[in-house]
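Shown next as structure tokens: one chain only, the form predicted alone.
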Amino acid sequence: MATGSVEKRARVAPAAEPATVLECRDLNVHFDTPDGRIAAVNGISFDLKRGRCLGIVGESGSGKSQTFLGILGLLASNGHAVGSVKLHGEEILNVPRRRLDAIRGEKLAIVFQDSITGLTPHKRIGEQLSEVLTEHRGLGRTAARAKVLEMLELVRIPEAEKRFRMYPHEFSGGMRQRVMVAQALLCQPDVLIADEPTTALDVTVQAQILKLFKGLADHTNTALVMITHDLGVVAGLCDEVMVMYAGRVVEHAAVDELFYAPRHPYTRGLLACMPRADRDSEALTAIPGQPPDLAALPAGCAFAPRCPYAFERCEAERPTLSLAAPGHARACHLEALP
């Protein structure tokens, strides 16, 4: 080699981050009763990236379903939801009916628990399904019946073209709830919101169903955002996790960095309630109180009355959600667990 040559190396250029589809500012939920105002989700943030999960836990009330509900524009007569809510850059939080039931569905599609009330009983399951394709997508009869049997097939519901023409009470509650993640994925949506989707199915189905929303995250570009009170569920299929308690985000980080090193006490007693192989089930461990009225709030810290680690300035003070470390935002005075 000549002198002062310089030998070419092959360069491996990083992985592209994947472009982030659902943007979240300062985002409120609230609620006005006889009572008063109920402040059920307050200034919630983050970024929902595509073909990644985003998990969402909590105890229930803490404002998890409502986060979505208010962003879809589906909250009850007595909801507001306020802040910024951009799909795409573009601003959808509050915009009109119309604009709003274009965009549910097509690019965003929510699954609840409950596939009883998710269906209509009256109506055959190929008549509910195809009606999602010719609304949003235009397709005639035809095509959408060929679209929705490749859909069923899709989400593994056996003899298609016999379940097309059954009607929702002649399906198991897996069955159902198969339907309803078909009925979802139809148009593609961009984002796909699983509302507690195991809640009331036996543990071998819910094992199929979780299975199916992993196929989904791996081969697909839809991002998923899993809403569950079940930790066994984000460890096994989210690349994220938000904590929520009494409305509010108490710690955001990468699942394996939450579940190795967590860094809110809330998280940590959470975790410490969750059976594991490698543990005693006697070890299992409360945690002790109730959460808080969300109409009566205290001043400062709301899961300072149960936190074991409480100290003076919880009492008076609320923590705001920052940066502990890299990747990991936590909302707590602690400078670091003990």
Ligand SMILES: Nc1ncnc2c1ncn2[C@@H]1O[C@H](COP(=O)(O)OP(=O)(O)OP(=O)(O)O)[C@@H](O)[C@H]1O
Second form
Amino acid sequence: MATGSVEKRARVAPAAEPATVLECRDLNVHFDTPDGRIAAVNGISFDLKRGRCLGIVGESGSGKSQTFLGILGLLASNGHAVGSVKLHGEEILNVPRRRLDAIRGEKLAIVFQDSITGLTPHKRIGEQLSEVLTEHRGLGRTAARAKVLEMLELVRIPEAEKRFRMYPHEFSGGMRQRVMVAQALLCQPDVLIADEPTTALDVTVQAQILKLFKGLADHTNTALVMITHDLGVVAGLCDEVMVMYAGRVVEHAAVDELFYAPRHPYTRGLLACMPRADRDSEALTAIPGQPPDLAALPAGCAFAPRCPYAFERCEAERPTLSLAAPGHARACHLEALP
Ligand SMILES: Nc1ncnc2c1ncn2[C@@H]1O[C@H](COP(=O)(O)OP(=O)(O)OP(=O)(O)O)[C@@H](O)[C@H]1O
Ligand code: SF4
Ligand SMILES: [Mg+2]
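Since the structure above is the form predicted alone, I would like to see how the form predicted together with the named molecule looks, so please show that one next.
Below: every chain and molecule of the assembly, starting with the one above.
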């Protein structure tokens, strides 16, 4: 009987890993400023898989946005990205502007926190959304209009026909954000990057929009990157998560692993700050101290000045990201958290 069950198990093929869409290797982003060089992103590597959602968390200034702005060729003029980023095997880091514009329209879309900056104020919503399809997909005006109306309905914009003719300022914040989601998904991108897409909105609207995101991304098998301060968002939406500190990934694991068995002191600190229904808010503990100056990163672990477990080696030697368990990487000199 035991043998039978082993045979049965052996016959069950393991679930196929979804295909890798985007492969980022050793990405660095720095900014040259009058006060020196700022190392905003330092040696980041990850894969994005079709239909999966990767969460990126970390305090303000930890390099979350610059990582993806670097990938998309959208850094400020004093910024430089170095490394390798492949989309379906094609190198896209620092390729000429025209090629990047085409890729951004068709394969990689980003939704920012502030929907007003993503929309052109003097153009009607319908017109700007239709352009996405006429310019990038070669659709005629009538076909584009029909598709835009369909998408507006999908993101639950009421009275889509009427809204089609309205200007961005005539929409509420929540509705503008839905329009941004619709715009990003119109070309059915392979990768959708959402950079704090709901921070400016009230909590109920946030939840609706995040659900919408996930539902639409699942529906179209898009790889989703969710950049957020909010670990609650990660828990609800993401499959895996990368925790960033001072421009580096300090922990990378499946969401359940990271929540139930964090292996980096910083992640544990973030989890302790997270509001939970079973804990009163006074029990919340912000991590004491400040992140380091990115213009003068220490030789050792950047988290050492704030780490309750720091020991001699931490000041002298920077921990590298290595596997602590299958699929669970962390950058810390401790074998295990005390
Ligand atoms: N043009 C620039 N010149 C110099 N430094 C810059 C420039 N743009 C960004 N930075 C620095 O890069 C670092 C990383 O910024 P980034 O925007 O990625 O942070 P973030 O993790 O997205 O933070 P937040 O959660 O506040 O959005 C910050 O310290 C920021 O000050
Ligand atoms: S390497 Fe040392 S200082 Fe850094 S997180 Fe681990 S224990 Fe703390
Ligand atoms: Mg940011």
